[in-house]
Amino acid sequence: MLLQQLVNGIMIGSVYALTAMGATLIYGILRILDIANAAAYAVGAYLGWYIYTLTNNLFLAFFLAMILTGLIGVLVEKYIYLPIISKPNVITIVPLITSVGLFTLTGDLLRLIAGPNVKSLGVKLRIGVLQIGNLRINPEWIFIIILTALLFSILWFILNKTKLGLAWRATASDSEIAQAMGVNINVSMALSYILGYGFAASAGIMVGLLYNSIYPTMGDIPSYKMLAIIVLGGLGNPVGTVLAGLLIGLSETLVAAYIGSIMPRDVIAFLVLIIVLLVKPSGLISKKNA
């Protein structure tokens, strides 16, 4: 049925573009690609894991997770991505090799705390499935989808309508000039890692519970698919980011669906890749708005 596939492309195009949403803020400031930001995704996931366990509470493990891992992205980019940027003469592919070795680096981490074996996330939400006609919708995703909607609801109020927001669009358009007029840069790129980094941790915590499982690996198929959308909805752009994770989440649910597995699901985000950039070298939306 094509309308249970657009639900289903919808929930899973909402996580795919929460999990690069953090890369897209972030590239927006620093003009890196991070792909540690993926390591945020999996990093979410063990502690909102651990939360729950102790807390038993959904949301309080959701919003506790979120918040430490922003904490945890912005002590990465003061120690970390800001002594390399600062140096004078570094190339450009330096940060992003950094990444890499901090993505591996956190994998191998949680590897080590956790252990190698896949950890069930035990949530049981009292919303039963919700039956329209041939329709169903299952509880996990009436929550991802909710939740998701209300955490992009909140990242453009953040970024349209308050100061922080204005500072981070003025240093993502031209870093020198918003320092010039008064514009605290590093506030704006503290920003970017709280949000970018939390909303990743979210991400990781909505597949955990839609598959009821994670893992120290489960970052490396998001951390390629995140690169794909970033540059897809045109790099920097927070509304193009959006438009490419759905775009990416319908494209691959309704292959799988109606084509069947004449190539593996995850080869279809970087198909649509070069279709839609052979069309618009520029992504999606090239301007740089929320």
Contents of the next structure:
Amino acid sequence: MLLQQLVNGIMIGSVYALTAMGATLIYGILRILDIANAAAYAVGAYLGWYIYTLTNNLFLAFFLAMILTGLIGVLVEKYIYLPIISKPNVITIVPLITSVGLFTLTGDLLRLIAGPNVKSLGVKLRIGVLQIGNLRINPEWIFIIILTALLFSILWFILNKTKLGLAWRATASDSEIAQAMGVNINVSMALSYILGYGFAASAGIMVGLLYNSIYPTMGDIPSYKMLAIIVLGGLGNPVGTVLAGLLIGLSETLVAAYIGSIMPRDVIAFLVLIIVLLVKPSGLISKKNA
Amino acid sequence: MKRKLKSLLLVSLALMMAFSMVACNSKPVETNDDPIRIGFFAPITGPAAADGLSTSNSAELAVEIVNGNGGINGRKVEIVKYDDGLDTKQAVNIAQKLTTNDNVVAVVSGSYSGPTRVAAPIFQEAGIPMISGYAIHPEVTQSGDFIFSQSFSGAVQGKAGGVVAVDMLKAKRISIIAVDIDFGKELSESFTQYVEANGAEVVSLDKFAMSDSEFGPVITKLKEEVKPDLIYMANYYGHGAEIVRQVKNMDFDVQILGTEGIDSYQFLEIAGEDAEGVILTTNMDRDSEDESTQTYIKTYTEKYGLIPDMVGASVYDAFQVLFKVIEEVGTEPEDIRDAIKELKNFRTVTGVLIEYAPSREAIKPVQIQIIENGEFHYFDRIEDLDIITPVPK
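Let's compare: the form predicted alone is above, so bring in the form predicted together with the partner chain.
Full complex below, order starting with the chain above.
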């Protein structure tokens, strides 16, 4: 049973990591806690569902929804966040409240456009169940774990092996010096939002696939849970976010399996956060320059 | 010049006051031409919006049909509708508006136990009858003699679930998965009581918060360690669908028994073919030969393109009860209340309403449905009065 529970935990953990990755990338550059990332998660899931019902092609639905949501992210950045944060002396809570507003608005817009009913993707994957002894891994899980690994590899490649990524990292560590050295920080910001909202969309579709349900309030829980994960991961650190997602996924699963459902899963996530922060106040992986 | 302007102003002010006083006094006395106004609230937005849509559709349909037939004693019916967003604070505001502003003769709640429970005392205080469609918490009707419930209580349904598990399906080792709110608590307590008194054992109880959606760990535990022969699900369709999906994913051979919480087109939609063979206790029998049931199912499906469910049907029935008694006794709230109390053997979409118990909860048969070919179908029915009559606590 332990092995099966570990697989359960890793699977949930990868989804958590993916969900929180978008907000991590945005915080890394703009220092905005972007709650609206959870709205991108729901919007992405709806776009994915819509494209899937039109084309019946899961991969197309997946990537097209990611790209479209990423582009929406750039618009949100350019026309909403940038004008706000470029005002002199703006306090950090203003963009945060803006993002909460965007998030709430999106949930109701989705309900008005698509209706309150749960939409089901109804995807039947053709690959079979992977059975090793007592251990069972379902096709949806295999799909999710492979896709998560793939997306993280692409992200790692972009951030570490391309000029764009170098500029992003330079901006993340000190935007003023990066700008002085000739980095176009507007491009870095736009990259943050394309990737940030694209990742949120991919998480939304995966969760929609996993639970076969897409509904207007699906971003509610991620909207606060991703905070636990990004803080635990060291605020703005992509590798830390992956580790934090896995740690929280595993803790929740093992507590539910061996101790019982004594408290809601979300409580466990925040308990893990508090315990880790007591020992290591900067999160699992802190920024080198912090 | 200045003085002239001043006097002009005074005159116009006086005129305005006079007009507004006339307006205040001209509140019309209710005549036979005025519509009969019935209040209604449901969670049209928020996490229960799908149920809100079902109930709100059904309320509109009930009113449309009665008006299409010429109204009640020649008077049209008008619905005063509010959205509580599944928020208790909002429900209190709505109840206050309905009792002070809206001139309603009675109210139907299309909401869950939480909002209905806080609204009920306000209607009781104002002396306006309220019928709750499907809220199962006993405190709803305990608010007073103006408050009725169209559905059986959680205690009755839990007991009926026990009958299905032990007497019909012969289960010996039972695991319970319940949602950790009033709904799950009421159902699982009375279920456990019956099961344990009748020779079976509850081998595990797992409670989940409404916000939880991951059941992999608990299903793994049940399959590999607890090994029950039946899982009783005291929860709503979201949790229910995920549980049956996980059970099938893990290739776990176990009978699943649900409640009215999964009696929703949403359950069928999300669970898909994994829902096959799931049995549930509810109040609507889709295979009933009763004309009103079949008409409701047919007109609802045609009008809204959705499969009707128990929350909608229960609200529809609450309106039928009001139409029936208003037709007989008129629109005085006390008369409506007394007539509801006296109602006996009234055919509704959700079976024959035998009568209201002294606790003002409807006594009616519990329907046992099974999911076959993606639809709800007849499995059995419990009519034993010992089971379906609520026991005062």
